[in-house]
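The chain below stands alone and is given as structure tokens, in the form predicted on its own.
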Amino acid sequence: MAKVADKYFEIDQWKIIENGYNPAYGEVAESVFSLGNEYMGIRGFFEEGYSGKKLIGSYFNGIYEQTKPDYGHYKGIVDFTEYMVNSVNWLYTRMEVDGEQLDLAVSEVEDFRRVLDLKTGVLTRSFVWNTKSGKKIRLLFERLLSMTKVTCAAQKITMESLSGAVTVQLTSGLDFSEKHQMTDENLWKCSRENVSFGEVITLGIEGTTLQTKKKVYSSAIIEADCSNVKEIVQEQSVAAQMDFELKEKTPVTVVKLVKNITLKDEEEQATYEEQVAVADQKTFDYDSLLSESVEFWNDVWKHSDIVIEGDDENQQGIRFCIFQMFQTYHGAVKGTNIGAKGLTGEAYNGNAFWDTETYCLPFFLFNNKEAAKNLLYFRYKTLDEARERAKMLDCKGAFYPIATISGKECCNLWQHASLQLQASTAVAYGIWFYEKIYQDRDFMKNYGLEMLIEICRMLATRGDFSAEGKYGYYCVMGPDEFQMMVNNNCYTNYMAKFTFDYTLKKLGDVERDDEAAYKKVTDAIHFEEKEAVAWAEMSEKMDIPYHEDTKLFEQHEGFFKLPHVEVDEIPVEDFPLYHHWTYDRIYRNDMIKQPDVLMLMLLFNSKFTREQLEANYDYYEHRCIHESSLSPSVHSILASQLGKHKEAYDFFGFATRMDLDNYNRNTREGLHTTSIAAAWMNIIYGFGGLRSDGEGLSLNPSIPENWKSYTFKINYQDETIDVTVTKEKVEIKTEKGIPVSINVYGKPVELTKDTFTCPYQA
């Protein structure tokens, strides 16, 4: 893979830190120093303004806006995108002395320091300001998100005078105006505003999407020892112009406490106008805010940390990943999903992807309950725009989006919007995993069950019998993007199989242990007996294209064939492919984008042979180009697996640094969060060997030959298991002593409070 690392941030286990200002490097770092709630993001751009390249985002979960392009289209093709609008600049501030505005691209400074603190969820800049009029100014700028009171945030600035006394003017307030960068375009209309002077300075104002009526009510309470304040009020904004006289060497302190309350949906009108009038109310400080997220990261780290021993730029990596999937979901907001880059960018429009529930639930399942939940209850609170999107493709039942934030198709490529099928697959693969893991039998009689029915009801529908009468897909695409109206693709077809197989299993556990909740579901859609009749016949018939004599799954009918192109040969300048070569001539050849049978034989490991594995790794991995971030995780977990630990290494190289070391050059745009989630499965599922899809869970840990040890955690029946690894021994204990039974390196092995010890098998 011809991707190299772009360093520019130092090393350090538990902080991200940029010491010195390079411009170059500015929205890469706007990225990286993203916050997040899982309620609200913001990027990590300068609050006093800046006049060089920039992305001022502010982000809420579940705030989009719309737009319905001019052109005729085919039925089936959906005629709308829905996109995460950027929203309020609630860190809004400039700064003024002697008539000169702070700006970081013109503005002299010295002793740049910028710092991400992992443990405690503060961003931190300081410098020097050299004014044009000789004046030395020393600056902290602090910013936090709650993690547990999720609508409130909350700023500090620190002034001081290193050269006798000043006159700053400063300005803070609450900014609308900012245009979506996507569309170049102010997407806001505003009302409420206000502005009140007392003994703390309150700032108010709504702003509503155009198209989608969706409202922010952003709320400020400034508490600030100043002079000579003046009110600005003007369409899209609010603010508080104060004067500050600095003595030398005595620091001045600025605190905004900050409230966001955002509508999304017409049913919490009731409840949001509640919030609205209080919102100017005290309810939390600076310092609480600090406390409460130190313990929130304390008790992450207590029961997700990652500790490797021996290599500190992977150490710093894999807590920056740990850290940013905690920022961008962790069970706050019931009903919401997790966009490609979290609430970090624009790219992707904010839509969430299938890789939902391939890369980004196996984390939740292991460190939050509550999130891998809400996850699954997104996919049930959109099954009416599943349904939808069903008929729209004349197919009964649920067929889910490739790309949705409302749970509408918000793709309008029709090649994967209508032929992509494993969105709908991994909500039952979710589904599956979920209550394998914690065995919620209310969740499926609830919301499971139902969702099962209908995405089994799609794949009736949307499939077919063959003249030899083999049932399967056919003119679609699977994972592998490079392959399009392709028939009975094997990823497609064993995850259908697969669905057909739980369903009807559930269909039967449940009527018999809650024949009520049995008949409630199936009456409440009209399920008839003969569905799942057609649909055993259906998986008993599963056209699943298998070489006995190879061992090999082809990918599809006819890929054998096709034209063999030697990935490595392609010249590095042709990168990305969708630049430089013609849309018609990726499809071509047997090139393969990111993995697809190899992809299957990791969701279902253990239903494969040692033989066949190998057999498949061998032939789809030099096929594979890795034009996909989350490509690169799946071959490194297979190669471990597989013993061929330098190729794992090699392929993992990236993983835990993808946006820390800018490796895609595309880090600007926001972070990958699914690779994010993908780097987690790379050590936890690659050199650690967890495997979750048998009868329980197995572990067949491996280490890299420069670490010295590592150290990971998972939650699992209610307790925290402790793995420890190193080239002499594994050790594994659980926390609070509940039994729980594994199997380490092929045997079982009832865990407790008293620490296992068995030597490491290379």
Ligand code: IFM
Contents of the next structure:
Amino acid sequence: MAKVADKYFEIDQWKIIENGYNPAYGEVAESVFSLGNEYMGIRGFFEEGYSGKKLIGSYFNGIYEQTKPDYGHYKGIVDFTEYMVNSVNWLYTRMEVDGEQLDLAVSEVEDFRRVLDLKTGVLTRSFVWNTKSGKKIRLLFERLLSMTKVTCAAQKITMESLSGAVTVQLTSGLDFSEKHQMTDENLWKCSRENVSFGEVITLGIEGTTLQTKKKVYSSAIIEADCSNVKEIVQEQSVAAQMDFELKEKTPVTVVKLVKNITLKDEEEQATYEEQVAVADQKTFDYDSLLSESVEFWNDVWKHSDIVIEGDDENQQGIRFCIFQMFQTYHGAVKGTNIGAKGLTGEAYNGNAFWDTETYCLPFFLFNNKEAAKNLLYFRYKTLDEARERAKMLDCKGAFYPIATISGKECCNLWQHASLQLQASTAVAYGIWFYEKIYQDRDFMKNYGLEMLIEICRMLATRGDFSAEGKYGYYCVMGPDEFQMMVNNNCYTNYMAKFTFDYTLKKLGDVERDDEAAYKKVTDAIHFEEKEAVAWAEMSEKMDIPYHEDTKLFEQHEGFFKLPHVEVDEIPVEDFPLYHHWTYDRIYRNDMIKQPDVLMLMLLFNSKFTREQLEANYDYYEHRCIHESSLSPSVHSILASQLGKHKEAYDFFGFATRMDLDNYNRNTREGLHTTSIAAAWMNIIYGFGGLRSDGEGLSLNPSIPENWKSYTFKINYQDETIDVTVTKEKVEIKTEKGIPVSINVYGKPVELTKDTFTCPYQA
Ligand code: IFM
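Would you mind generating the form predicted in complex with this ligand now that we have the form predicted on its own?
Full assembly next; the chain just shown is listed first.
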């Protein structure tokens, strides 16, 4: 089904611009104008209050609540779920003139303009407020989050009267009283409220979640030249009310410097208290925060920018994607993960999925090693929870959750939580990929090997031998979530075989490399040689459903015999299918939700012949309805490889602008953060033709018809490789001059600082 752009924002290469306010796009704009720094995220809501539709969303990575719905007592079905909670609104502001409160849903305003500057990380909003009493006041709101001191953020409000003297009453506070939208409940108990007035005004308040007892201490220093200051302390908020006497054409500024300190685990208690004790001390100012932010983003663009000449929409789109990836995660906090919506909304409950290793990890591996390592570390930190989950599912070892915040399985759709093995094999894939790029032996010894052994133990107890003696997985659900309880899903079996083989190899490598480390890991988890022998047999006998005559991998046993549905003939009104077709009707045919066999062919691209890729692409592509936003990019990458350039561009179509143009009409719920990662892959792996799963790196660039040129960077080990593609030539060089061997259009090249040039090959 064709997706249609809902164009609203102005096109600009470095900015996201909203010119004039349209309430119909209010919540979409809130998502698009979200700011985040991995530690916290805040939607682009109007801080002065708004009576129209809104989501005053303020989130912290790792701050969540839990519920225990009663699902009955089938073993293995989760009876518990965790969700990211809406937390303190640290931007809380109210503004009043002559008894009228500013509220963009009803107030008369002109010259509205909101801009997210991708070079500075600052969100600004300006307009002129024409009050009912005839006053005209120009207002400028600015906000930013520190990318380096992640507890810190700031807000700046500038007021200027355009019509003589005006008294503005402004209230600025910290407010925990917002409800969590999904549960329609407020989930905080507050304490430690304090307000003090001196040279500056300081505010502080602590919120504790009701069940999980996570804490957020929020503090603010308000710098303002005001009079008539009053404190307002309520059960869930603290604020200062101030009067500002504006003279005509003389701007007055109020700065709010915020620190938000979280307590996620008991062992952080002492550090938390230390930080809270000094929270009201001024350690930064607006300008220092701004210049650090500019420096941070400068560095990001220096190393990770993609420049597209001839297509301003995708230029803006891909920069927005890169910006969002760094906002969501950049290696700032060890032990957190990436929710499917990042920190921009409540859909998917803030849960992280296999998306992390399969879609997001490549971005970080080639842009930010620390972030990549932290993501994998999250899986190590939550290994015990995965062990618990394996027991619940009658397995040994570790069964990683399909959806999680703390490491526990949070998905209450039993067929996903119990039947999908791809979160576990994705962890093995992530360890393999990270090792391939960085050869970090310490990581393998300290964390990787233990996870691999535990995943193999699960795979060895979840699978079984058939009557004919083949090994495989029964009653599973592969990446294509329209098929459940299937036997021998090709993706699952292939990934399990890969995990066994890779683990066996690593057991040998680590033992040879550092016997003491090997012994430490294997003794600690009582690994026995006979397990390795069994895994080798399971791998050898793994049932990979493949038909040599057609070169087709069968998605699962019996897939080829399923009734056929011509997906292009499904009436548009039937979408989204989940609302219009019964659940079982979706499942009982050969329609595919998202790539399954084709996903495999992307992850281990070098293992498949061109003939196999072509046959499988042609077979599966037109059965796929791309119900998941993760899907089109995978098809686009493979279409590029097959020289189907038009098709590749059509699939790419909305990848970079999925949220800017609200293609799925659900951006209001939050950004499609993990699809944003897929958009990056779409350019680098698709048009750039990067392949990283074989020996070294290879490039096979193509260029979309309407692009004049494009340039991208691959941060590979200690080097940055610059690639520029035009319709005439490909130019590649390294920035530091460290020699790098790669393959370009199938030929080996030694890269240096001197530009390597070769003719473009379509
Ligand atoms: O993990 C994905 C899944 O593959 C498809 N549905 C959405 C999930 C979160 O993005």
